[in-house]
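Take a look at this single chain, the form predicted alone, given in structure tokens.
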Amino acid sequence: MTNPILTLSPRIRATPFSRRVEIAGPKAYTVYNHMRLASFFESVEADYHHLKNHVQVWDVACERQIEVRGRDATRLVQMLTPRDLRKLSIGQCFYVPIVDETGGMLNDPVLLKLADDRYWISIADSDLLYWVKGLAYGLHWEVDVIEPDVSPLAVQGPKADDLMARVFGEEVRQIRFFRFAPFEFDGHVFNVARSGYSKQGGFEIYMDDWALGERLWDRLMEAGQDLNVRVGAPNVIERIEGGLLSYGSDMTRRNTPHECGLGRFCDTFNAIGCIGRDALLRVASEGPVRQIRGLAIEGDAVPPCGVPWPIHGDEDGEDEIVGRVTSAFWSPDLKTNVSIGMVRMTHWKPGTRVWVELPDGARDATVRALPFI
């Protein structure tokens, strides 16, 4: 069975780096925030090993920004999340669950504070812009909500510091985790953050001049030749091992932050003004009845997890469904299939034996704590 072809059109927007990505020869694309996102290049496993040992440049311009600015900017951003933003300082990034009035997850972005009255919300894959604009308009607050022309470029892997220092100077090594600072490139200043969608360490460059995109890309690739730099993309194996969740796959609007294991990012009692605060206070006091867990699935490499796979709680094959696997892949380092799923509280304790209903048959599995590594 061959993979279907993704037909590109203006509805699936290109990025400032698209031509360079095409030259590198991606084997597959996905669509993320109505933009192209490469899935892998040599192979998923080969890209995984390279990411863990060297350095990669990722086109993640699909991580669109929602800029909120104006006198009521802080007030509006706090309305979106149960995390207490009074602790957020200029130059700092916060991972923030975004919820609706029921406490359901709408997105799980990184929030950057550029000034006391200006923020960037670096979003996962959902049309959050319309929700934020609707709130701003309906409340008649003094705030502008726009999608600025900002295209993040990620540099990820254990050699990321060395590569970035060659392009932006040694000072870039001083950026602390989940902090950002301005750095000059060919007379233009970009915000550079120590962040990224991997556990291997690295940076995200918030590139806001389309004309400089290919020049920045080429400079990084040239500077990293002896570091074995390659074009890459977020890697499904590495992110499952690291317990990094995928909005729209592992969690949706039907889930609260507490079900997603994100309760530590909720200061619900102190997040005065959060639109879902009352609902989440009830959830926080009662506790969730299901929660995301890791599962080690036995047997050979599993097929792609295109639709959720039922998790059954009885090893004898009874029909009691206690959860669903939403992401899964063979881990070359752990020598097992690693996966992420939402599991009922009766079966979420690490070490619990369950079985998973795959398209090609049943597989035994063991519940694991996240991250795997």
Ligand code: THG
Given for the second form:
Amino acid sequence: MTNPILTLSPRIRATPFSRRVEIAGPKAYTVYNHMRLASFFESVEADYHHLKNHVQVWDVACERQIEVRGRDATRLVQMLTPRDLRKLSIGQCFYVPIVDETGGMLNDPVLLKLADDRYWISIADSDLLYWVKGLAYGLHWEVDVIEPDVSPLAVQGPKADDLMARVFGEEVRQIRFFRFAPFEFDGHVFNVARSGYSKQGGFEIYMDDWALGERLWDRLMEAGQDLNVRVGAPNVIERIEGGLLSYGSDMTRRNTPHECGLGRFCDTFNAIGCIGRDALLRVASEGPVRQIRGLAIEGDAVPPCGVPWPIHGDEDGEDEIVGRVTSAFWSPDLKTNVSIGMVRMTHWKPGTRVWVELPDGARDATVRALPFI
Ligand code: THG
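What about the form predicted in complex with the named molecule, after the form predicted alone?
Zooming out: every chain and molecule, the one shown earlier first.
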């Protein structure tokens, strides 16, 4: 690693692609599901422009899979989420809120149905495995819960289809959004989905044999030379503009899916057996009193949002804290600071003027609908 700000140890797990990522020289890493995740390479802004114009390969092995398998697999997975899984078919992905008994968000994974008795839960950054294993054990159901050797590799950007077609064949272009299918690579079969943590389009390859990681990586990089392929990573500017939330930052166990703007992924009434169903039926009928919003923050580029920044607003002539900003960055395309925060109902209407308390002073801001773009 070029800039050893992060002390490495086996506790911060390497991925099948880590040696390749290291050669590319990320300028920062973060830790996600106890695993390395590069933050950016050239600069956050340069990576952003490149992602929007070309194609990038991302080591997102940290999107760990929880495999749920067995006769009671469907029953157990339905217990985890208020989304109605009877509508999920084999070969399909669902973005699913996972909630506890109070309706609090535990994770916001992508769920893949591999077979009637087999699922992958592609998790965000929280230790969901223990919740699911605990339920399976406590219920004595016929189900196995494991973390398999699966490491997603994302190919994102407007040229992703062209690059993927060169490596996996023209048929990859036929994969529809949030669907997946098996594709062959050197005699081995990987699930390939049209999905990913960007709004630029692209795929995720569920690479399930550690030994093939570098070969797959090298093949993509070679095949994409004239497409200007680069190593990349989920980009904070692009994902804020696109309204993609980050679990642990933009939402925690203290938030319901409705507060997170994820009510459209809940069919709580029909999600029979779902943990937190009663709590969610209540909040769904009453409606949340605070909700995720975009905020355009005025002035020069903001510093990194390391701790939530209080949002202040006028309430009957008094200055009150009306929310918190949890993600923020300068957007070169929108020429303002884009941010995501939780905002109280009194101030959540787009266009509302507020001010944000940054570490280096106050900034005027305007509430915006998500996505920005
Ligand atoms: N892909 C996979 N696993 C993941 C992520 C991913 N696990 C961690 C993290 N990302 C989970 N969070 C999200 C957040 C948003 C989306 C996917 C995973 C997403 N949302 C789309 C949107 O909001 O526009 C589409 C949702 C839909 O319409 O169903 O893609 O990225 N494998």
